[in-house]
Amino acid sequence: MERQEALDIVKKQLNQKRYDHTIRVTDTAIALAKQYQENEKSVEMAAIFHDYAKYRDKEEMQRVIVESDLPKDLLDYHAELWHGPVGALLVQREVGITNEAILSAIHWHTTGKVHMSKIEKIVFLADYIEPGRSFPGIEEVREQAWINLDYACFMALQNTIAYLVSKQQLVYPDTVHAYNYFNKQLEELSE
C-alpha cells in the first residue's frame, strides 16, 4: 500500500488535529528508520495506522477486547491504552494489513513491552517525540532518540510512569516491565 492510500484510509478515522499528529509521527518514524537502518516502508505503515482506533467508541473497543485474544486486564486500565491493541486488530480486519511487524508496532505503541523490536521502538518513540508534542522532559528524549534508541525508550517510559504516578493513575504492567527491562539492559551495558 502506498503512503497516500494509507493516509486516505486513516484520515476517515481521525479528526484533523489527530491526523496532523499522525503525519508528524510518520515523518519522525521514517527519519528514525533511516537513522537505525530499519525497513522504512514497514515503519511508515505502522506509524500511519498507529492511531487508527483512537476515536472508536469505548463500548466497541471493549467488545473487541472481550471477544478477541487480547489480554482482558486491559479493561482494568484507562481506555486510552485500548486503541493500540484494538487498533492492530482492526487494521488487520478492516484494512487487510497482515504484516506482523507492522501490527505489533501498532499494538505496543501506547504501553511498550519487554523485548521490543526495532520497529516497535521506533513507532513508540516517534509517537512520543513528534514535533507537535511539548511537555517536561521531551527535549532530552528527542536528543537521545538520534543517539541511542534503547536509552530514549527508557527515558520515555520513565517519564510516562512518573507522570501517571503523579496523577495517581494506574500504570499498565507491560509499561513497568518494559521500563525494568530497558533499565537492566542499560545497566548491564554500563558495567
Contents of the next structure:
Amino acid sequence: MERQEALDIVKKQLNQKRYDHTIRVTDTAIALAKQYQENEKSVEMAAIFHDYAKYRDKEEMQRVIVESDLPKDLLDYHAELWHGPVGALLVQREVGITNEAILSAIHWHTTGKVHMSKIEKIVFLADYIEPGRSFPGIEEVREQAWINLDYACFMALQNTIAYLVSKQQLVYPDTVHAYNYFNKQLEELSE
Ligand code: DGI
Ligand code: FE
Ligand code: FE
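Right, and the form predicted in complex with ligand DGI of this protein, after the form predicted on its own?
What follows is the whole complex; the chain from before opens it.
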C-alpha cells in the first residue's frame, strides 16, 4: 500500500490533531528506521496505522477484546491502553494488513513488552519523541534516540512508569516487564 492511500484511510478514523500527530510519528519513525537500518516501508505503515483505533467507542473496544483472542487482563487496566491491541486487530480486519511485524508494532506501541523487535521499538519511541510531544525529561530521550535505541526505550518506559506512579495509576504488567527487560539488557552490556 502506498503512503497516500494509507494516510487517506487513517484520516477518516482520526481528528485533525491526531492525524497531525500521526504524520509526525511517521516521519520520526522513518528517520529512526534509516538510523537503525530497519525496513522503511514496514515502519511507515506501522506508524501511519498505530493510532487507528484511538477514537473507537470504549464499548466497541471492550467487545473486540472480549470476542477475540486478545488478553482479557487489558480490561482491568486503563482504557487508554486498548487502542493498541484493538487497532492491530482492526487494521487486519478492516484494512487488510497482514504483515505480522507491522501488526505487532501497532499492538505494542503503547505498553511496550519484553523482547521487542526493532520495528516495535522504533514505533514505540517515535510515538513518544515526535516533535509535538512535551513530557518531562523528553529532551534526553530525543537525544538518546539517535545514539542507543534500547536505552532511549528504557528512558521512555522509566518516565511513563514514574508518571503513572505519581498519579497513583495502575501500570500494565507488560510495561513493567519491558522496563525490567531493557534494564537487565543494558546492565549486561555495561558489565
Ligand atoms: O495514543 P497516544 O496518545 O499517541 O500515546 P500512547 O499510545 O502511548 O497512549 C498514551 C497513554 O497511555 C500514556 O499517556 C499513558 C497511558 N497509560 C495508561 N496506563 C498505561 C499507560 N501507558 C503505558 N505505557 N502503560 C500503562 O500501564
Ligand atoms: Fe497510541
Ligand atoms: Fe500515538
